[in-house]
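Only one chain comes next, encoded as structure tokens, the form predicted on its own.
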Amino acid sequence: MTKATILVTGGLGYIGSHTVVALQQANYEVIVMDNLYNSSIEVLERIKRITGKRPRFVKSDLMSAKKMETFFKANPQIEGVIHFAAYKSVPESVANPLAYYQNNVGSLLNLLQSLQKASCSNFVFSSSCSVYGQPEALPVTESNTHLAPTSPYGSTKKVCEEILQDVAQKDVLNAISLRYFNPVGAHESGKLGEDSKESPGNLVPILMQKALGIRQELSVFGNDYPTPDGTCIRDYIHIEDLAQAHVSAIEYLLAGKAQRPHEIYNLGTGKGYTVLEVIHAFERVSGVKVYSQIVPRRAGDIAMIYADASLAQNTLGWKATRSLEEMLLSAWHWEQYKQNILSKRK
């Protein structure tokens, strides 16, 4: 039996596409909206291969308020929105902060204005642990008094959360902000994973490219942080665990279980790994030796962060279950699959 209709913005991106799969497998009707800025239309076919169903796709840009209003008028059946569409690179945000504020904040405002007119109240927002800056205590909880974010990207997420808080207090809006830690890995089928048009800026996809010989260098940004081996510590979460959290969040809202107009949840495993630990774990599961080089620290990076995700477990009934080794092995299978497809096209 088909459940509610959910709009997924940025639904062909890395996290969005895996969430679409999870929603369809849970029998939700899904409409994907994406402008294909940093994604590919081919993802629709990959989703179909996994779920047996191609989601309805709408190519549109959230920066057009008029297009958004027209879309929601034509689709009154939408009962919930999961909003992924945004720029997401920390280094890029440092280099071009205005573009990040304009796109990430502007698109949310347009979307909320359209939802207000459409009387659609269930909203899940893709936030980030970057809103915490460098936490004063670890593991970081949602109630931590966080410092200022250390990048414009993190600042846009913080501003968006504040907008949701203010709007939810005033209007009929049930909103959840999910603060991700570091999503990695790929779908268990090996046929869906991270496939950005842009050069990757995150450790795991760069690590995969180095292992495949696509990339000549693997840079480790700083080895003088106050951590066991001097490299940054992050909490890595498997993409399928993360996708399932969005299903849990939208089900929680649709069931009318929200206790406050705007709720915030950390999504992580509660365990941090250094950059070098991740590299060594990949070498173990893949059997591939990967050489890295230490370079100066990168602007916008913090020393360490990992989550206390007990609130999500206790309230949403969600918990991350997959190990770091499972994350890295699934990412490796995906990258091999992707390179095989590319080689056949040549």
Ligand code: WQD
Given for the second form:
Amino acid sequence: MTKATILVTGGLGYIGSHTVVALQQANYEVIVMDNLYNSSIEVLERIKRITGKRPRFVKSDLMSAKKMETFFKANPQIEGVIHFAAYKSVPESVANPLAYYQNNVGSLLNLLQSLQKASCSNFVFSSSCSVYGQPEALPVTESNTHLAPTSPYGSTKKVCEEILQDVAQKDVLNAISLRYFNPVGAHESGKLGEDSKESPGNLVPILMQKALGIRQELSVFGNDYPTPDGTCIRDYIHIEDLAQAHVSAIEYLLAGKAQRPHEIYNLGTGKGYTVLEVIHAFERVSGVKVYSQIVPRRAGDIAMIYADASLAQNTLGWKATRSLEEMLLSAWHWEQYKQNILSKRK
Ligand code: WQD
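Can I have the other form now, the form predicted together with the ligand, not the form predicted on its own?
Below is the entire complex, every chain and molecule, led by the chain shown above.
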């Protein structure tokens, strides 16, 4: 007997697919909704190979409130929504801010409008530490209300949180916004991981491509920051810890434990690492030497951020447990699998 049915939008994406696995393994029935813009239908099979169950799949871009209303009416068994579907590239958001607002904010508005006529009132939103910009005090806590995102991507997440705050006050809606720090790594099976259609812009997938020899250069964007080795500090979190946090959040809502209509939680480890520390940690766990070159700073980067994640631990009962080394080794195994197995299928 499954616990409840959860709709996961963007469920074939990197964080979404790992969350679908965690939900199925926690005995939830999952419906995956995805427009396949930045993901592949093959991820359904990868999920099935891990859990033994292929989730029901609905192709949709969430851009029609009417279609979403019809969908919820036809699926009254849905008791919770986890909303991942969004564009997530920081540099792309700088190049095309309007597309980011239309997609990221528009899809949330359509979902919330369609939920007004549905019986589902539990909503988990995929937010981001990028809403903070460069915090004045570290570790950063959720009570930091001076939010100064440095990209349109971060601004769309901040606007979405504000929409949830206002709508949840009025409607019958229990909402949680989860502020992810830097998600990295892959599933322990080695059969699921980051596989965006876009060329990676994030450090760890680029580092893996360099180590595999499918990328010539690994540029370190600036070593003149006020940090121990001059390179930026980030709070990297294992994708499986992140996925588990979504199960904890939905369980918390379904159990009726919400204390306010909209609650916000940091999802980080509370520990920051510099770019060079990440590269050196990878060299240790993989035994692969990786040469990099220092280049000028990347526009929009902040110097350092890491989370105070105690609120999620105290309220949701969730805490990240996996180390940076485990993150990097899981990413390495996945990238090798992707290159050796998946590339031969094309
Ligand atoms: C990390 C560090 C770069 C690439 C990401 C997501 C954002 C949000 C937070 C979820 C930075 C440096 C990178 C490279 C480098 N997550 N770097 N060379 O910018 O912290 O933001 O996590 O919402 O959506 O984008 O992640 O991996 O791009 O950069 O030196 O080739 O690595 O300067 O200091 P970022 P990132």
